[in-house]
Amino acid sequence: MSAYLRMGELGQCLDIFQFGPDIMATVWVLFIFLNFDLLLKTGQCAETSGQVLSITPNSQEQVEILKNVSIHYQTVLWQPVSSDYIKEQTQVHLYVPANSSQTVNDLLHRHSITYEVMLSNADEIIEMQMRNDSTDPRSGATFYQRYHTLEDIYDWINRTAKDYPNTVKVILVGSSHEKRPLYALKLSLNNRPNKKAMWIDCGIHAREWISPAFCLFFVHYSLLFYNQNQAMTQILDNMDVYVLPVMNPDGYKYTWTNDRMWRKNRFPKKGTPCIGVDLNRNFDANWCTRGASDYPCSEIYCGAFPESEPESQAVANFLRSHKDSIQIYLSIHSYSQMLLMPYSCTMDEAENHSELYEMVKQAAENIRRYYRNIYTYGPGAKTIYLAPGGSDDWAHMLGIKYSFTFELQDRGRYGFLLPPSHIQGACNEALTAVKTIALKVMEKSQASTSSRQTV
């Protein structure tokens, strides 16, 4: 493990003592005791772990070195996620292996660039929270409160299937390049007709491990607490919910089992030795202009064209063929925390802009008010960048006008590594959030229908 110093190592750092034996064992222990923590700061004596740094750039300089460190070293952008968005007095983080740790932090030193460590163990943290403690991963109050492999998710869906036979259908949406099959949870609580409907996905960007966390949360409470929460018990009486837990299980797998950093699908560009298309930027809005890229290797490719990409196709198929039910769309993402509504994909304002700006504002002050935590708020484009090819914007240009991407938490703190304990939290959040919006839109589409009868 990179925290712990090696024995043979420590003897090396305490060569410089030539003292008799039992002298030489009190001064271990005093060394130890003095400096461990020191040594595991300093790097020296110890093995190195992968770290996460916070970089803001100061000049125009600063901010080209800062993109020529970002696409080599094996480093990874976590904020933002393209170096063609690093620019001045703008903080970046950044996830540097640990074979490159050094010439980093040593390349950044010479240009005067200074930088915070915000994790300096991220592999320990990796490995921690692959850890699974129980004995059978589904059992226990627990669940809800760890992340899961696959396999688990895929177990969990047949089992909530067959726990709540009446109320829970499992889709086939479609399946991924690698024929893992995609599948959607459709909670029906009653046979009421002329039901609306809305649809959550979680799981788009792979190692955004927050995201299918929450939809099984959603799930379980959505079934655990109807008919004991007014609000989820309105919402579950007046609307079908569908919930597709991972959209992009190719790239979800692959953060388990190669690089927990992996953000794409898994499609190999031919000719190229570059994998994957961000699902997000493969949408039919705007697509492939300002804010992707066209270049395979990048983190947001777009794809050879629209819905090039089974994942995105299938889930547009399943969109297209249910538009004149489904209501609202929600994307869930990582990390940032912020209520992200239309439009990413160009700086045009919505139509329907001050409906769901209300909403988004509505929600983000419930966050505040019940768990004293703040969310941004806003269209993509002017909240964050431009983001054109994106599910919610192409959803909303379908005519779903309630569209929104929620991105959990943090801030950054630990970023993708949200620690297990945090999942609880922003969850809840996020719950928070759904039933804002939700409600909100029942009220207008009951108003809607009261002032037709009314004429």
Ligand code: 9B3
The other form holds:
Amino acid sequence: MSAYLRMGELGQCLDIFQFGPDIMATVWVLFIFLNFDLLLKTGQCAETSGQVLSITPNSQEQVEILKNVSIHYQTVLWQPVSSDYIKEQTQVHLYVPANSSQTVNDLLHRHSITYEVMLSNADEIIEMQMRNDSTDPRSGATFYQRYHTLEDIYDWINRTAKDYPNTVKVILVGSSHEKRPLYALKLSLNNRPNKKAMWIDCGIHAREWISPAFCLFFVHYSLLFYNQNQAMTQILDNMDVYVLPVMNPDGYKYTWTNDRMWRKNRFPKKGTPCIGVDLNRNFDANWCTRGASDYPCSEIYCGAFPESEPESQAVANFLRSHKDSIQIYLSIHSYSQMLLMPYSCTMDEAENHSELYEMVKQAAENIRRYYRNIYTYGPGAKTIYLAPGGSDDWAHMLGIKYSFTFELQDRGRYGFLLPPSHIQGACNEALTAVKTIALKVMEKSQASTSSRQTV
Ligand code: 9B3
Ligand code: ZN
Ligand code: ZN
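Could you present the same protein in the form predicted together with the ligand, rather than the form predicted on its own shown above?
The next block holds the full complex; its first chain is the one shown before.
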């Protein structure tokens, strides 16, 4: 690779100005020479890849500038989820595409805002995440160690149902705004009467790719390890599992084809240029109060009314009509490694707070013990942020008392761009949490069987 690309790549176009005048002159000559055709084309020093910056504002003025950058420049906030929550002394994770790198770096420098480059090669990692399977057979990664397109996931759903005709059923729970089917798999490994059930949904948020990957892995693991792994066998003997691998198929598709950083669904709001409702702000749990936005361009737009979106309505309808059997609700997100329980929509404690807390604590301890990885845990409002309209809070209010949201890996190194080589580890951790919680719930409902837990 030639020298001018390397300079751009390191994000040092501006840092050159820190040298003395003599060196500066030499550097300039070299620089202009090396960049000559690039300058002709673009008139500036260009980044060759999108970057993710970690920025900690240390004054109110810097907070305002960051808010401004994240709104008015072509960037995507990863953390916090909306610019309203940027505050002093708290890390901001900002994705800056290659073409706005120069402007944004410049602006941050001008206001003496220091930052760290979390990821300098975001484009390369995006490419790595999309690299397909069969094109690189040497990678040795199995199907469950890769990310998949929506079409691949639909194929996989059909294949799985065909391969396991006695235990897996496909259920059409609804369809998306763009009329894509919302398929859930029902795993029923055992014909005991009056079985309880667990619901797991993945892919509410389009860019959180590890989430659908987990749903696929979970189904695979359940089918393969029933009668092999003790915890899995106990769980599946006692409950059916509904798995919805992609709750937001339109958004997910869009992250593969147009914008890797897309979060919401793809509902076009009439009379605005803005698209998308945050499905995890669209449920009827203190809907659209503080922590959501009624502004259609916001990343946390709550929609026109609760369940206004076909995707959230489909899931809500299904849960309403199965609430007597469904005991456990799980929603899988990323990133930040958290095991969250109700409530997120209020600071009030859930009426079964202590039993839920005991479960997430135990799950986090198991993850730590087996995988040496740290997950924080607790009620959403106190652990991540106060936010209304989430599916877990709504399910809890409906009467599904064991309701949780998991935020999977990582804690910011790769964020939403978790490399395929980390899928396995992330899924194992989440699986440990699912097992821990399911076994605890079973223990409670059959207080007589006091078998000890081995997950
Ligand atoms: C948010 C809410 Cl509103 C909830 N009830 N539970 C979890 C979250 C966190 C996720 C979100 O939607 O912002 C993390 Se991506
Ligand atoms: Zn999410
Ligand atoms: Zn998240």
